[in-house]
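What follows is a single chain, given as structure tokens, in the form predicted on its own.
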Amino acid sequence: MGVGRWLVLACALVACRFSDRDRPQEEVAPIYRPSPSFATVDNPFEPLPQNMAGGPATELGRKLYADTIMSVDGSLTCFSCHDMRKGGTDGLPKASVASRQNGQINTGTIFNLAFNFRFNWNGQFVTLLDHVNGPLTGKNIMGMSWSELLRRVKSSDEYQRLFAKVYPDGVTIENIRHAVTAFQLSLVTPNAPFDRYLRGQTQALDAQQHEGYHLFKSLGCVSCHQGINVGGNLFAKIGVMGEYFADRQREGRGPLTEADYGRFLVTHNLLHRYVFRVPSLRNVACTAPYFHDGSLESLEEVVVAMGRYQLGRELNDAEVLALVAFLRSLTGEHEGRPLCSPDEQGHS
């Protein structure tokens, strides 16, 4: 049995995937729905659509989202830890921001989150209506209750208004939260090169591009990553087929914490140590560093550890180039320009 069927075989085992039943969706915003006429067996993939438009809780949404009433000291909006110009990210290790030093993972991007099964690193979260209420009444992050936010906005004249050109009922807590996830659903990223060359743009990928799929396919990193957000679908360990917290450990990269519990934090389930949603790998080469724990740099750094610890295959230089290369041709466009510079791509 080749690498990659092993791989299949372990992502089975450890991967709890779900149907659209398990996933309850909140009409928050136009449901995007797959389409069988791209992904097949060999191309298990599809391009993102080129119009997410969102409704007209939208702008509302980007508004609260600028806005410093959303923390407790006014310091914070939560664009601070998901900056459009770093990849919707914070582009550190770990989160830290103000005086918040929490410092327990790393903060993962706010794009294409309409394509997620699950929300945050362990997957504590459902919908993203529910994860509003993790950043915003985390002590380590926002810190508010929505008690005070919601007496915040309610003293405001401008954002009675607003709120009521959108919701008949005004300033609620669930309107709050419906406005700020539609916005967030509306964070898409099309035209990659690779999306382009999904819709029969063959020469969207160049020659090494191309290599670095067929690798992708063949090695078998389409058991994790595939579907219309490449990755994101599914739970998976950490692992598999080496000791990579050891190894961390071992190489200085850091002590095991409890955020490396992934899963378990939420199950309490021992065989959900060290498992963690599978990250898209969309616009990958803007969001450095890399992993949950915030210890790899670059892309190259990410493809050899993947491949060491994931495929138990130890990649020549020659793999590792052409796997990065098709890595940054999922760099999506966001207002028209592509979200980050090709010299700003997979380092940090």
Second form
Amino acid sequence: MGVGRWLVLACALVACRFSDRDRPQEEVAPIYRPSPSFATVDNPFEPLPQNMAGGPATELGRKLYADTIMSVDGSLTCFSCHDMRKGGTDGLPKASVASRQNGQINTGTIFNLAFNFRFNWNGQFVTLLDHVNGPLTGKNIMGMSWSELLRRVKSSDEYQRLFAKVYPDGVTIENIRHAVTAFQLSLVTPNAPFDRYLRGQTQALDAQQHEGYHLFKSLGCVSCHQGINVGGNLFAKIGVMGEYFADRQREGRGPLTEADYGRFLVTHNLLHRYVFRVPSLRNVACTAPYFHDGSLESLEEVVVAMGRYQLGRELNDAEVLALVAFLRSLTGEHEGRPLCSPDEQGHS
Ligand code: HEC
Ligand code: HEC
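Please supply the corresponding structure for the form predicted together with heme C (the preceding block corresponds to the form predicted on its own).
What follows is the entire complex, opening with the chain shown before.
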């Protein structure tokens, strides 16, 4: 074979690799296309799509999510820490269930992941397909290996049958990741009062929520929490305007830990210390406690902290209450019901 042939072959292989890596979201679920008609200068947001129904892989992914074969000692399912009745989280400061008492960081929600640009608090994973690796092999999480999972899934007649229905090549590691991802991408929570407002129902927000939305934009919360997920599309430091970690320690909410280094752990760039993915605020009222360290219980405390550390201002009570009221309008629906009821929202 001449050099030219080799080049063609090498390029084909490389292209194959790239397309495989870029494949994720597009092939797993319908691609979400923003609708420019919604976002305007006054309304820099747009509502979540009302239907992101997944394909047949979705049900298979849900079954894997609920199966203890995913954890090395058979003690946990993915739902053990991602409870649909707790906004897709565990409601704990740092993940610690059953045999896993060593949680380092607050459990993120599994809702509306389709609209985040990176995954995990420090943005370690670029695609949701790659992210499955994190929880599956994480020592404090499932503690599994892919080869062992493959062996277990293959040895089940039921899974063999279900995989064969969805994938021509049956049970493979790639297909397991694909099914889990398809399920995760289907978890979208439409019809929050805020989304109904964006669709033109001005009554969907009460006066205090209107005021909160106005403040959210005029104070500058929107400079970080923005886009369709009201966050989840950029990185920012916690403590832009104040010493968050020093104050936390002084207030007895915990000394500095490795997880606090945030994005630095991924890039090893000193400028990325204490930098995190700006979290999506959708359903935030259902996912207390807050921050990567799970150190604040109520939305009121969180909003005060955001004013102080991110904007350099001490917000007054009326501002805090209005902003919290607005945050409560971001609770969407799952299977036709609000993700959490108004009285359990935000623990206050
Ligand atoms: C022991 C508790 C626990 C279990 C069990 C668990 N998770 Fe998680 N999950 C976490 C924690 C903690 C985080 C936050 C990790 C981080 O951001 O560094 C998280 C975050 C996530 C996220 C959100 C990532 C983001 O960008 O916000 C997804 C998706 C997820 N887990 C999927 C899974 C899957 C799939 C399984 C089962 C294979 C699983 N989890 C099992 C604790 C758990
Ligand atoms: C400079 C960027 C920036 C600005 C401005 C900002 N935030 Fe944040 N916000 C963040 C980051 C980063 C986090 C995550 C902090 C952490 O986990 O330690 C966060 C976390 C939050 C959370 C907790 C979410 C969760 O799931 O734990 C809420 C609620 C919140 N912000 C609301 C607001 C409000 C309201 C304002 C305006 C008063 C605001 N933010 C301004 C960057 C910002």
